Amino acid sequence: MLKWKDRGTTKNLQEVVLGRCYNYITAQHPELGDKDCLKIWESLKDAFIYKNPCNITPEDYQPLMELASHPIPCNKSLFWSKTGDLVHRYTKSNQNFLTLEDTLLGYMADRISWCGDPSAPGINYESCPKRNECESNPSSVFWKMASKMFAEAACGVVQVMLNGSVEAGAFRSSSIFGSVEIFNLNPDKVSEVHIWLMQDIGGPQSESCSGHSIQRLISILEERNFKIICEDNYRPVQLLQCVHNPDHTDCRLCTNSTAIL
């Protein structure tokens, strides 16, 4: 068994991705019942078993892609970049947008990890490789090119949800938003982009709209004729933030009111 440096397939890996596939297609989305989950599962298995996990390619998960994807309506897509745990409290929270782990695919394979091994049984349940290890990685492929579908089938108002208090800069041309998403969007498709920048409650404010790396994600976004509306912290996910914070000044509803009692 090769050594790797990150943590190792997911125990049960077949039982958890069936079981989130049906989960998915029965009770959270009907209309996708004639989806079939063993092929699926088999599907996600031939791309990665008995290989090196350094040498995954695009094409070993075609079928996978093919088989799980859906349609996804106009003006629901919701894209992120470190805001992962915020942006999904506000899909659960709001039926109206849909993340990549809101898809079938991005469900069945979220917070898992799989890989393969030359060696029988095929598959490494001791360590996989990072990134840095390797870039063609069993995760990182499927990642990006479930990223690249993802973008590629957005239409009408698409939104994107950043981190406006990361002290790097809340847009990273490195990110799978920067380097994979923006670029798959279709302008013809796509009618505007609309940017929700959030900072924490209470703090830092490293960035705003008017802050440099999202001016250079406005101009890449124009250069390829998006119309682009940015809103620094966008109310209905901060109040959401603010339930964890309800007493913080940014939370109060009216900034002057007083209590009636």
Second form
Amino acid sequence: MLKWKDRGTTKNLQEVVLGRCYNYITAQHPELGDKDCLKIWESLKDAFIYKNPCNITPEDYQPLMELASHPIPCNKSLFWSKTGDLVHRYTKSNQNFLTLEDTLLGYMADRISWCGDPSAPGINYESCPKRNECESNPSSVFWKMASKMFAEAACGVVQVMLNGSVEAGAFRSSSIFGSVEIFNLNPDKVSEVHIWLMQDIGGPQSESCSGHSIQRLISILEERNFKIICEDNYRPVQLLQCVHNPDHTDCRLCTNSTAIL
Amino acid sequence: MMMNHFFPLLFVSVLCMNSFTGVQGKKWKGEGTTQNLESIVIGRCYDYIRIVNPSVGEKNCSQIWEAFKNAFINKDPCSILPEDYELFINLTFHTIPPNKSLFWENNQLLVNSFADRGRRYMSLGDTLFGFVGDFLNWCGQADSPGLDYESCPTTTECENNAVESFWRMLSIIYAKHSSGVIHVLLNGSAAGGAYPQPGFFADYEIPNLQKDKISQIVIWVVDDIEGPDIDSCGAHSVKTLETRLTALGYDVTCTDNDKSVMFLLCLDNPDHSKCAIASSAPAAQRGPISSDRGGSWNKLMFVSFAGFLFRFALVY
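Could you please show the structure of the form predicted together with the partner chain, as a counterpart to the form predicted on its own just displayed?
So here's everything in the complex, that chain up top.
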């Protein structure tokens, strides 16, 4: 078995993936009742089992992508970069938006890992390649493909939650959002892009809508004919941040209608 | 020749249809067992021990499924008792960290969001034993090892049904093993009062709290944002609750509309006056930056300037 630097395949991968698939189509999204979870699991397994984990291609995942993909309602796609924790707490509390991890494909694959090996049993439970060891590893290829399809499926108004408290800038060309998703939005289907620029409560205010990296993002999107709206600290998400910082000055509730409106 | 057979056949098939879909219909009034129950339960079990909360250690999820199933299959679906889940509890049990217990009534979705999958609090649904059964439905039938996917008894039809007894057992265990400061989240807008009696908290949890392990009970009464303020601390059913807990010897505090929880409720109603945050820029300044900046900014400047001139003219 080859040795790598990242954690190995999640134990009981089959049970976890199958269970998540059935959970998703039965308990959460009965409209997807025609999905065959067993076939979906088999197609995931076939994508990587017994293969060298540095030689994975998009074609390996094509059957899985086709079996597991489903339409996304317009105006609900929510992209994100460097805001993983906050964005998923938000979609858990507010069913109006869907991140990739709220679709069947993303839901099954979230937070688990997998990779194969040419020797028996064909799955490596000890370790898997990190991105810097080889780019064409099972995880990187999966997420790149799933992200591309998620962007292609988006329609209407799309949203993106970015982090205005990271030093390296809210928008990075090297992120999946910056390198895959924005280039796969379809201008014939997507009308507007709404940017929610969130800063940590009490955190550094590294960037706002007028910042450099945001200006770069806006010009890339404008070139592709999208209308863009950027909002600093989009209120509903800020309210969620305040749940865990209720006493911070940024979270003082206006009382007795003294708000200037 | 064909016609001779046709009408009797038609008659018989209509009769058969009636007996399937007519008044007799389903055995019970409740929904049937959730499809793919076994895969979901086993999958959730492994998901929990591998991803959600690996600190609970190694568990045998196939064994756990068997214990769960054996609690109710091959029995009259109205004869299932909490004790029938004892083996299931033994196999799934893990300790609940002190100060993390969160009890609730009439606000399950809110609690799930608030508990943050066990990171802030560990509600019953965030324990392994609660996690595998949450939002699912199940029942068996007498004299058959199969699950009933057609229908299951509601609690009104019979109390000792598989799901009701499951949650009663789990509530008892959860209460017994809670320690430190415990929190109770109640819905101040619920018809019938924030502290329901009968109810799980009243009948299965309070009687099983271990007084020597609990340092304080913190009650939060939260109204729906648009909801009526039916109950609050010191009033009606909440007063009944406070009195009961104090009489049992607990140190009790109660807060109305705790800020943290309010913010969570505000997510669905961010523009409500109760949800206005002081730090949000006033509407005039906040205006989003939009991409056809040239056009709309110029317009904004013009309008502002015109407005200013107008006011200036009015004053002087």
